[in-house]
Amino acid sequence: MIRRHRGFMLKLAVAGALAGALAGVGCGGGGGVTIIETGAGAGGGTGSGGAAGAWTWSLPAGFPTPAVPADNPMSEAKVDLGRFLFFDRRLSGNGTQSCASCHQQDKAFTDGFATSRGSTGEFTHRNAQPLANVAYSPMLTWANPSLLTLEKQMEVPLFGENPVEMGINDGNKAEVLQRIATQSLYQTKFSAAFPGEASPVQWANVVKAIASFQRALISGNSKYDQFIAGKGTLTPTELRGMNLFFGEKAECFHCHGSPNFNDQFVHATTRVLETPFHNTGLYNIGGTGAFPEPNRGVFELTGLPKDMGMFRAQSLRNIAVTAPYMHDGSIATLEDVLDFYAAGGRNITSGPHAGDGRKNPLKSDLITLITLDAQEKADLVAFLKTLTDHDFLTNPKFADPFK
């Protein structure tokens, strides 16, 4: 991690930060330490598991090989199948919604709404998270430490009942799968992705294929990445913003210092991993430290008072296209986000959520008052915009195959 640097030795300093993150070094905050066991099947660069078309990672410079579950190795055929399923509306209870309905490519696989609307019209509790580089995420969703794989997480939007997202349940599960099984397109693709299986069209394989497609969503060709690789330049404004971001004044790097610009990052050879969650002072209802139900962070699962308002730090890659921000989409713009952090929390003066988040007793020690003038805020926003990977947002390999 970068602790101190000044001036224009930024390339060297940032490279050091990336090297530290790649070595599995995290930053502080609420959360535990997970020991990652790796082996021959835990995430090598290639592997088809018998499926047609061995997989080869095409990774940006400096990106390590992602960890891949031994029981779901990557293959070209599986990723291809997963892409079709990801964009197929038939994969919902009423046939109206796909995974892509809430994860749109031009928005870095978010949807532009504060919270997302499920297939039955019910809204989710939280903001749709981007999927770029999700292969490097050791924990999925905003505040559920128990969801450790994309395969397990996939069961939530598919089969969840509170809230309903894709709306698949015991009553329609067979019908939805039959919609897929009767398509000649899918009969061919499932057989290619899961060769040797007598009946490859099954829910376990649907989940494995979509998870494989999601792992393939690698983003690492932003203007910033090109600068770090010595293939591009940043403007003076962007350079000043980067200096602030990685410096001790703004201190953004404490929670956003990994190659994915967050503080939970895992890869194929990670051994020790910190998995922090943070209370940023977004709420402090009635001065009690409370967050609005049912959006109270890790507390919703553990019931432990110390976990109230604890959420995962979001990746900042492609952040300029993923508004609105925070776990509940309650902050509209990047400028507003900077004002929130500079103030050391949010003071809500009226309404049911009134309370001074700056004084939340559970707020992370990393969230403190930061004095930034208008130019410095503009510089930081300019730097954050350099994290947009336009190739990723338009890559035909990740696009809707039905269009």
Second form
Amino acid sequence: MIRRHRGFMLKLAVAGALAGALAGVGCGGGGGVTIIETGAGAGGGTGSGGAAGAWTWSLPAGFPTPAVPADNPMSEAKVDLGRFLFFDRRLSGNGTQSCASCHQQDKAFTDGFATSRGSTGEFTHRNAQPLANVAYSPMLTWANPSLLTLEKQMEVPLFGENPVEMGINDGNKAEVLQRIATQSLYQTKFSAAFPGEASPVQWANVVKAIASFQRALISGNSKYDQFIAGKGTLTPTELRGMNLFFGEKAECFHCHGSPNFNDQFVHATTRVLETPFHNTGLYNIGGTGAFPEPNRGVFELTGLPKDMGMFRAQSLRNIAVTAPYMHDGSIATLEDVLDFYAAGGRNITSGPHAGDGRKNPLKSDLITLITLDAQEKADLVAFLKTLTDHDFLTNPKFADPFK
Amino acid sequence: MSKSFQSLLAVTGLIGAALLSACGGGDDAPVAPADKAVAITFAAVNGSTPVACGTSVTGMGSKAVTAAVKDLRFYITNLKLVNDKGEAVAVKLDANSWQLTQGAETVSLVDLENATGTCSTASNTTATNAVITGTVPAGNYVGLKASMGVPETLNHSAIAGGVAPLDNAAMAWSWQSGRKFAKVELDPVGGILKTVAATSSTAAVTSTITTFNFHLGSTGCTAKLDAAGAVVKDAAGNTVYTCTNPNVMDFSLASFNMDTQKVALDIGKLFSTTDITKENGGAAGCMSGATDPECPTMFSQLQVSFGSGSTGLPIAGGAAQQIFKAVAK
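Right, the form predicted on its own is done, so what does the form predicted in complex with the partner chain look like?
Starting with the chain above, the whole complex follows.
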């Protein structure tokens, strides 16, 4: 009920923006919202001084202030340090991978693979997450309601052993930290980020700094954002796609309706938070409703039958550059994703995962058969491509500092 | 207002106590007995045979196969000695990197692997710990009670920058944002036949894998967000998690002499009703997953109720468990 209402409000807002733009009114359908460009070279996130550097959010229009853990406040120095650590291969056990190996800026911090290869050759179970606007995500990764902060989540890629990702373990964790601690660059940056600490090069601070860098990854300057702000136009096909997206026919907005185009969205002044997970009918092995191990959604954590196949709706920001899609990367293109949703699920006719996902007993009632003709699909894809924020993908503040 | 009133009361109470003891307190006031240092030694056995990295263990599992030990570690919490009056008295742990006390909670890591032989893996370390040390009030102690696990309030604390012995990366269990309570791993000779069941359109697929893992830990753990989306924390600042299946194992030894005996984990008994040559689904071995087909028989040995919809609590306080026992030093 609430979700539907919220979607409706969003639709109204979009309609208002549309009307304003069409009428040639320069206010962009505003409402007193100040827009601060965060694009390339625009100095997003600046406005502070001091060693530890107080932090000022520079946010796109319509973006509320993110919630930040009380024990890890943002600072310029921490974000700067976190950026270096994020891109540093020395932070893996064998020195071959950094966070950025699987979270590449030009792909909105994904890696283009269905699942990702860790530093020792093992593959992750699920598709690498995009990191744009991750500061607004109350729950992290595809289906784990136990991971509520970036600091906690980061223990998975750093220390996880099933599968091994960064490959830091009890045998090498002191050595890996020593690799960092012996660099004068890092001695300076850790001292700046954690002033007053006698020996700031500690794992807890590595995690805090990288989390701060991740929270700074704000993306809200796509063609769509510029259009909503009254600063740009959309083509007729993009506009038709937008109307389909926010309309009751395609119903995309129910699960992709927040400012981040998903439905788990938290900020500093959130009053009512919902954290839904959804079964979209991607699988239905043998007609039992089952998803393939070890990718059974929230069920993997809880073991509760109701949680089978339940995954988080992904943010659609920069979606055109984050293929392949779905939690297991099992759909290659946006066109195929639309075909999947239009069919109301996926019917797999052969192989070990055979089963008619359209009839999955736990499938969300929002995923139903809809008829989209070729033009409508093309329009929706055109709209989805307007969500790409090219400034974000090339912003030097988020780029590899070792290059 | 009421808080300061409470502390005033507390201070008054303290003064009262101080006055009493200063005056001798009357003839029936208990004389504070001197604490007694205790050291409780742990070990792993297969029946009556000591078990260590690099040695073969025989008769493992329901198929009685020979296997090599790959890992052998577990957390012990809530350690108590039982005196001759039948009272269970908590052991006050010494402070060292193998054991932690936080408030009323205690936890120790018993690490019986030394990174040699088949235990020579990336996540194993040469350091070992077989002894829990601490103090108890003077008395005549005849038994022992303890749990294999980590207290819930400490289970989900940070690994990165965590407090020893909860900073151990190998015992971290990011899956449930918690800890492995036990990590006991065997490599059976001849390997493990893994079978992916046939479906309506495909035949069964088999392959051979190397290690049967037994990882015990709390499952169904979710953290709480309040209505505003903030992470709910307890008074100590720990994130509040709720686990549907705590899976902490209780055991007690009615007769235990710490000077002449040690507490042994009998891995022969632990695996005795499980076929460790077969892997039929879920994680390799039993990693406590609620639908893992290798887990029901393992949990039966733990005497912990198992599976989705069950409580994950000890059955009758673990009264029927036989995997922990007292053996001669």
